[in-house]
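The chain that follows stands alone, in the form predicted alone, written as structure tokens.
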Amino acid sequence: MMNENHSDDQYGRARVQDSDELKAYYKELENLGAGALWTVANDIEPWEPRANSVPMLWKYDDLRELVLKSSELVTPEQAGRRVVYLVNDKRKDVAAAVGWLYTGIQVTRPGEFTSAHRHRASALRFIMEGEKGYTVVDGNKIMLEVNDFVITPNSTWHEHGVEEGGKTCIWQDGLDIPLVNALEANDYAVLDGKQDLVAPLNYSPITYGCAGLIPADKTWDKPYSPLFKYSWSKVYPALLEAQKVNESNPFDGIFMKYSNPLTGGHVMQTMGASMQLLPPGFKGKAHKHTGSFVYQCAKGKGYSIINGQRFDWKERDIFCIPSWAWHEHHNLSETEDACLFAFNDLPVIEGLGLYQERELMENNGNQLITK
């Protein structure tokens, strides 16, 4: 039976008391680029998962004017990508929003576009506002609408823009840059000119985004989804249909994962994403699990309690939940549903066998607000 006593003052944990002789010994080891494990063991092997990040909320109303101002101060050509990035108070050294995930808010005006580029890091977008925005992924041009979810996987050539006659587009970027940099495996390349289009407009979502149907006469050998855009016009009705025949998950409401239509797995190798619908009056119970999450409210208003702290959100606000943080979601409306988009590092966590979860059993499954 596992010992639930998490005191370090017990057999099996490092309990060595310092002495002058030991200190001299440690110095000798340090001079040789070595150390005694017992001096760091309790810190690097915590009793439970330990997050370096803190919960945070970024209010869109506070950021929007500054995001738009960036489009007056620098051009896409000057900046490469014109983005205001969101950084966790405890992860500034790696420019991460939470854990090893990066996020930012990008703005593009009508007639503007970014140069085609690629990087070893994977990327995704969630469209926040605007009209006639587009992305080109490996020669596939795709038009974008509000609340669409878009992927630009590891090492694919991609560029973004807004057609003449459109409206300024703003979207959330999500990347695994901190993770890939931590693994010392990132790179970056710029294409000389724009990509040649290799398929008809919207080929990917039209070909692979149909209801339960995939091409029987085509081969896809990439490790990521062939569906580069998941349309809100299909996602939201699917949530409403699922709600008719499914009980709400006590933690997450009607909870759906964006998936690779060929495998049913995550959309990319290092980042997954989800959309959840919180029915009117939904009051979620609390749980915690490994894996870092960045959320954006796509519809409605509500609040989340994260490690005893309440964060109120409404449409377009972004917040993060660190790994192993207690969290619960509540819909503030008794008449309208609320929808939360999220992206995460679950493909990595699950692929390495590191996923674990725990439900809050006290207080009927709800946290006490402590701060």
Second form
There are 4 protein chains.
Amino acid sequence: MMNENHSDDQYGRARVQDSDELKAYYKELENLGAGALWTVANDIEPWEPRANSVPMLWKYDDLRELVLKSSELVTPEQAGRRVVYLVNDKRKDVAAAVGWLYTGIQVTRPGEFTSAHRHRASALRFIMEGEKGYTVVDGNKIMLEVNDFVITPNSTWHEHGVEEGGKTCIWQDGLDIPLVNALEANDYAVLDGKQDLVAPLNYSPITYGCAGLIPADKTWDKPYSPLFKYSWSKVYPALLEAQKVNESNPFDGIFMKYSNPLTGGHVMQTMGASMQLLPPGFKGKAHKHTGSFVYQCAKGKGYSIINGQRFDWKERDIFCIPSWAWHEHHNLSETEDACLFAFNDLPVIEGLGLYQERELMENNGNQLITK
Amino acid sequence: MMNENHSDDQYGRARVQDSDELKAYYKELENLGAGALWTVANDIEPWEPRANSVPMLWKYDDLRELVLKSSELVTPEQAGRRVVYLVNDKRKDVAAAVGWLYTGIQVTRPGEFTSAHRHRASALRFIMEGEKGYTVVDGNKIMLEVNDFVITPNSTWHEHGVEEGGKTCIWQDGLDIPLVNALEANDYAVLDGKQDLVAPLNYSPITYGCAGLIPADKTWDKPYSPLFKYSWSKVYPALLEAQKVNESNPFDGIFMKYSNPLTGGHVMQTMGASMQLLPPGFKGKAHKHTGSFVYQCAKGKGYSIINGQRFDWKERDIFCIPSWAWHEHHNLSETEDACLFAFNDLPVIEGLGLYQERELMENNGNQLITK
Amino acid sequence: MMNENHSDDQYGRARVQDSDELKAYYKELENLGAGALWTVANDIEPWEPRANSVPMLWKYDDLRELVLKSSELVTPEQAGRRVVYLVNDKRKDVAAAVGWLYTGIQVTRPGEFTSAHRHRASALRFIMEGEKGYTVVDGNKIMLEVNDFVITPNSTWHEHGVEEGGKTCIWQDGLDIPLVNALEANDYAVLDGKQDLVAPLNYSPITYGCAGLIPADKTWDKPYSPLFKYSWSKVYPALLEAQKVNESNPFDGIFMKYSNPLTGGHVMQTMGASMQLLPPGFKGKAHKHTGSFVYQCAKGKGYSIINGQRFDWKERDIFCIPSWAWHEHHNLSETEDACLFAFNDLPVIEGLGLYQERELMENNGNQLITK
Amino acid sequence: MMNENHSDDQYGRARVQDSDELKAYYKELENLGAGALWTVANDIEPWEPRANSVPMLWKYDDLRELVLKSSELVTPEQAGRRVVYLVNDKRKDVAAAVGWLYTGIQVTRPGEFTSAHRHRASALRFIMEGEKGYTVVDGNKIMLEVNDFVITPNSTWHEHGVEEGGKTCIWQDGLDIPLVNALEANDYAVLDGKQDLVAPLNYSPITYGCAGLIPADKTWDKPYSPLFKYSWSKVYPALLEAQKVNESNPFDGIFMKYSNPLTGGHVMQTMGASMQLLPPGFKGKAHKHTGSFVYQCAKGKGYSIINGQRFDWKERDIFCIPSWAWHEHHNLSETEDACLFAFNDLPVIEGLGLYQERELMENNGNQLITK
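Pass me the form predicted in complex with another copy of the chain as well; I've looked at the form predicted alone already.
Complete assembly follows, chain above in first position.
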């Protein structure tokens, strides 16, 4: 029978008292690049998953002016990429917004573009503002509109820009840079100049953009989705339709995963993404699970309670939920739906067998606000 | 065309000069939990993989007495597990031997046993000394002999011991505790007492122990190998046979992977393991690749050059090779083969698309010793 | 070196001359339920794939009246299903249209419906005429329109009907009954009455109908597509869009496969399906490959040359292409596109490692009409 | 509720009475290459799987002399392959022993060898007699001993022979020729002369012959096992060991599948194989399932009851079990075990979703002998 008691003062946990003899012994070990496991065991083997990040919310009202200001202070040419990144109070050392996920807000003015580069880290973007923005992924140029979701996977060449005559574009970047650095595997390369285009404009979203229809005469052996852009103009109507025939998930409303249409899996090997619609008046239940999540409100307004702390959000606000944090989402409108985009490290957590989940049973499934 | 120049003073890298205006701007960002990417970009996006660990070797001659002494200083009951762990000079904060891999040396005297526990972290063992040691994995009791390799995967109940009448057993533990902690997903549970056995002694290695023969009437849906023990009594003869019909790999000699016989993949989701035989007089070439490795010499003597530093090893010595470190192995005997056991994080590195490899082209493929 | 000579009068082929002694020997063998391989070897081991079917075309102008007449002659209640099936001149013994594929034309009048049944054989339908037709697949009711493609996989309960107030529906059925009978695995069951609905109307096509968006909170472990209907109202616009950014395949124009959005594979385990658009004036090249195909013209008019014989088709005509038959498709209109629906046994042929393909090299890739 | 009544006189089955009007109608349809489904539906949609083969047993005592005699009557050069094939009384048209499986007995005298050829059909062999026999599969030469199981997969070049100084070899061939012909996909090619060897003798069984140990530095992308030979010298001891720690399967004793060590799946894409040990005194229960099976007794003596008919077998006898036939196996010795080798079409049946199984519930699970 499994023992549910989580006290360290029990059989199966380290309970060694210090003594002079032991202290001398520990010193000997230290000199050899060693240590006694029982001096650290209870710390490195916690009873439950333990996150290093704290929940945070970044209000777009606060950030927008500063983001735009960057476009006056530095050029893309100087900055590499002109991005304001959002950093967790407890993850400044690794430049992460939560867990091992990086996020930033990039601004590009009409006529500007970056040079092409690639890196072992994977990237994704969620469009916040602007017109005539585009990305080029491995020679595929793709136009971007507000609330579109686009991927630039591991080691693909990519560059971004806004056409002359467009409007200043702002988008959220999501990358696994902290993870790939932690795994000691990141790299970087720059291209002399721009990529050559290898396909007509929007080839990827057009070719793979009809559910269940794929080219019969092409093969795809890359470990990421051949569908590089998921258009809001298709996604939002699909959510509304889905709402008619699906019950709301008690935690997440109408909850859809962006997926690779050739595998049904996550869009990339290290990061997944989802879009969820909270119906008018939706009051979510609380649960917690492993995995780190960065959210952006794509539509509407509401609040999330994360580990007992309430975070109010509206369109374009960004917030994060650390691993194993209790969380629940509420739509503050009784008439309008609210939509939350999120990206996460679930491909890592699930792929390595580390996913687990728990529902809150107390208080009818809702947290008390304690902070 | 890809630019092979790795200077940060080029287009595509951050090259912003500080100014008072910018400093004020950075302060504003900091107050909002944000920062300017270009102030950190070149650091978090290195040109090549960058390891945080250093190569190290732990001599068994130094450690053995201290390991045995632990059995006088603490009981298994007090210590939880009586283990001396080996820690990298640069990874003391996470108790890792290299990268995100933990290793330790555990000693158990005849008649001793631990209580059963389980954790989200995966574990493996490589037997160094003793007789009549055993492990129990999810109710399967398995006897262990020197140079046997045994797994106790993610969330399996496990306990170890040495039968009365046996000889003190010493084995190397390998775990991914640092990784699973970093991914904020570890957990721990203890069992009240010992596991009930669910199968006859050695059921797993006997049932899955003939190459290409598996039970026709059983299914296995676990994400790890049903073969829990890989016996040296079978592995070493197989290496000798393989040597007759396979050319030596220039880097690794006769190089075999412990694999899941139902998938051909790694034995567990987060850690892999290999055994390699360096023929008499083998002088390996140098290469480097991503992934972290902990080695134990299972037989013979030789040395490895790791990032220009020579490490001499003989039977039972343990050493590590960090990610992206140049390394080459040499057998110092002209008459006897040498065998190196290793475990690694390749399932993580490969599974997330982060593996890359490079051969040393200079100096006929061998490093100069520089340290 | 492979010998390209296909004469049986060479080393490696059976070339035994009959003799009285051999004849006596053959008799002895026959008495024991045996034979001499060399007496049949050249026949059962052909140099190239050999089909038992002949190319055929069934004109809808000929069949339509007879199909409608069936609705006067028998009731669904008497007939089980009121279907006119199309049978290959060389496959009457197995009721196949080509190879091991069955096809038929089913008619249902407003207010009629069949009882629910299921079978190990898989089925699909392609809608030819009518309004307010529906199918119910494992409790999922789905409305059908002209040129929609719908699946009723292996062992799913299914029933069909036309709502009161609709218009008489005619659709093409495709089944692998001949294959599953040949593999000695078919079965059949009837339900007492109608199925209970388990989901709102059109749940499946709505929920899985947006490319790359799938429920984040549902799992699907069936070996066939969760998307049961592929709507022409989405497919045809997608073909037109794809045409803008894809080059025409020289054999098949704009050539798309109906796929399982969770695997990128065929919609069912034994039958696949495709839709291809032949641009105005398209003149296809000839090739041949293994696998059997049943086509229906969904739009336009044209002709196909199959093994040197020309078959002219227009909307609703059905034709078949046997395995390893040379074939090429031509659109007869210079202004309108033509669309060909097809279903096939490619999951079988590919899955068992039996697919091969050859392009016609002579005559600029086009066949001479010889029949 | 599913209706268990299997009468055709019920709703959901075709129950149309003939009439003059209908007869005229059927004639009209026939003229157009069509028919009325209800005239054939009950026949082509049976309630349960229906096999075309009958159970048969071929006694080696009867066949051996005739097999050896073939080596006097024809040369390998004349015969292509000097094989006596075994043919089911109901499958003479397709040269199958059961279902779509071919089997034959091949004899090769010392110093004889065949020329190299390949075909889309897959082949396997089970060695019955002799010494110094060998096969060469895609340039890999492998020595064969009695009761060894060896594969020559789809489209691999292969040739066989017996070394000078060996003893006349007799082995059972198993092929899926009837299946691949039925699927209209077979082909054949001969090589001018012998294959060049690409690896040392026995490379494959040596390299992949230790359970759970595979080359770390080689990849294998073929859809069949890299282990070409499964040695009786390893298999039989493994069965004996397995017997100690596994309960006997009530139908099949100690029941092991030959598997691809890189996938845990069948050894080839179209045929699987198994070896089972019936302990002394074993009295199996009866069950039936889809799939066709050809057995050879590798050791001991016993009998099988197949669809109520008893077939007694001893070492080297061959028998077959058709799809969906009730069958049970009995060891006639109370002191010696009996071993049955079998090959089957399970990769096809399982891969296409056509496997089902039923236990006999009556009479304590044993059949009454009725024939």
